[in-house]
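To begin, one chain is listed below as structure tokens, in the form predicted on its own.
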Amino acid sequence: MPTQPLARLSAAEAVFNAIRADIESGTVAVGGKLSSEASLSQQYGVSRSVIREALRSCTALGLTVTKTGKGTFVVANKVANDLTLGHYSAGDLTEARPHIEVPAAGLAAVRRTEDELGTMRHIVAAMITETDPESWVALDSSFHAAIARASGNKVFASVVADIRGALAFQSETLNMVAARQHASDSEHQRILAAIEAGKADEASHAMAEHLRAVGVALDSILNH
């Protein structure tokens, strides 16, 4: 247990960690209540947020559910085959996305007004010196919105807005569990590079790339 205040950049994941195995141990029973979001914030020495993001990916791996005035339970002692974010599941993304970003981003190189590319360098930036875990998470799912408004496709756009809360679910597990972050920094970069260039080949190939990255962490959380 730790003695120390964890710092806010790894917080929720020492958290997530020490939950986990407490799951995977059997140090906390199927069928067995978590500690209060309140207890566990005080016995981590973190904010309620922290621990929130821990137990969103607890959740998200099927080894926990929350019921709203009740607290979180453990359903399982293994990750489920599949992830739970929201209405979707990992793998509806994993095989819709493709469909949709890829052609998406190629557009974009070739359709973006210097307004959308602004808004799309400006996340980029603050993605890469972002040290906030939720924030970025946000950010990320802003910069795949803004590529689907760029590409000037209206069912790309509305279908990604749709998507946005997964996403943002999806990526917050994958940093926590696969430390996914500076890598997708650096897979947007390429991305918005190829955008900004004009070279639609090469950003479809570079969405392309980061979603298969997405899929091969995916498949090592599962097969974990």
Given for the second form:
There are 2 protein chains.
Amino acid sequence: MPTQPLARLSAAEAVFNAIRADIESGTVAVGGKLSSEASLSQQYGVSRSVIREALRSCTALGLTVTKTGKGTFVVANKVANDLTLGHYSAGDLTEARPHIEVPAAGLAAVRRTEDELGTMRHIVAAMITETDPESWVALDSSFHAAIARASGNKVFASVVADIRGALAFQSETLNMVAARQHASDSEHQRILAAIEAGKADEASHAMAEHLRAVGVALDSILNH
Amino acid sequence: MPTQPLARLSAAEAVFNAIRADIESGTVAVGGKLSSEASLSQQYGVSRSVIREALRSCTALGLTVTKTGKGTFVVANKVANDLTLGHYSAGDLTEARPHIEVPAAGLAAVRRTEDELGTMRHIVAAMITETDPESWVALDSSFHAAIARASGNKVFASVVADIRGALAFQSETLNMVAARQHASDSEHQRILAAIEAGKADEASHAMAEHLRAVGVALDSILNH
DNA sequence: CTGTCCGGCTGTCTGACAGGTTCACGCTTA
DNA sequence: TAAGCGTGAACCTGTCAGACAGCCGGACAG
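What does the same protein look like in the form predicted in complex with the DNA, given that the last one was the form predicted on its own?
To see the whole picture, the full complex is given below, headed by that same chain.
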């Protein structure tokens, strides 16, 4: 790449870099909320337009999600490499997930390391005590991603990481959480138990059942 | 189209999607210049702020660059996605592909458009007369990618596009081609016929059989 | 050929209003 | 009285209109 003579940054670029740095360095945690546009505007000494353009850049890179009336939330601490096809629809996800996560769960039961098991245990435990829906959803996607990684197959791991990003963009997910949280918790525990026990069929089955239940719940919301 | 966006798009998102589509479809050529913010604003019937936010998103994705006093120029027709290519092992691919491509073939049989069918026919026809192994492999991956796109599910389309990149880097595939080319051609024809006929089960079955055969052939080479 | 000027474009600011979200306060009801 | 309800205020994002400065390229005059 040809290095160009240090172009002077526009204010919007400077603000974007600052916010991005805050996110990638962990100064603002994943799941956390950024200050409001108005206060960022004051903090950086620029107008709200500039702040909004910077936030758009973050959103385009998949780092943040902005919700009307609520604020801007951090959903990833690094740029994902799956931006090519845009975001998946809820229908696409519901349709595709079983084909990927069910076999992944089966493989995870056979291949998981102790470290991976520890991660999963930690996540499931945290979910049970978590009351904030946004945080819970973040943990949920972490759990599914952890299983895919534990499958030892990078294709599965990559797809689920993809899906994880897409889920964060779907507000339906959040709406569904309140009703599904308890049921999901126990379903997760069953999946984890099967993976711990090294029982592939059970893990696959538990995952299939979980995804089916989630699909039904989502469906009832979307067609309500 | 079975699955469509369920979430209401904000104006900025809608404009972003439109501009991105123009770029990715080639309506605006790489190297070309977009209309000025003012005229885009008029064209889409939104304020300049909205246009600027959409352009920021394009810039963040690396599709465009904006130069003060000159305008916004297209520098790429797709989002760069360098990080995932070629990361998957042959074993990962053999293991994961059936779980994705088999259901995708089934869906394609039900959802494919005439255009997509035409593309697939063209590819299969070209493969039969193709003698150069490299070109044949390129067509092969195009065929699999076309089926995934025709499934109408972006998750499947994305994964197979990914896999396609990885396949091109695997020399085993090339070594295998000589022996498999003829068999693959007829397997492809069977898959295509089932998709043309709209028979989902047959399409899935033909794809499963094809992938199994490929897997066996690959295995015999790797363990030789 | 050169220097100047003008028209077009981006960068940024200000101020305003609509509509979504949250929460507490006060009123209703069992 | 206590639990529940709803209603409005405060805060937030989404969008708009208008304005001005600075950059860029080309036209035009010297």
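Numbering follows the first chain given and starts at 1. Source: prediction; values computed, not measured. The term rigid core refers to the maximal set of C-alpha atoms that superpose within 1.5 Å between the two forms.
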* Would you tell me if F156 moves between these two forms by 2 Å or more at its C-alpha, with the rigid core held superposed? => no
* Spell out whether the Cα of S186 moves at least 2 Å between these two forms when the two forms are superposed on their rigid core. => no
* **Shift of I23 between these two forms at or above 2 Å (CA, core fit)** => yes
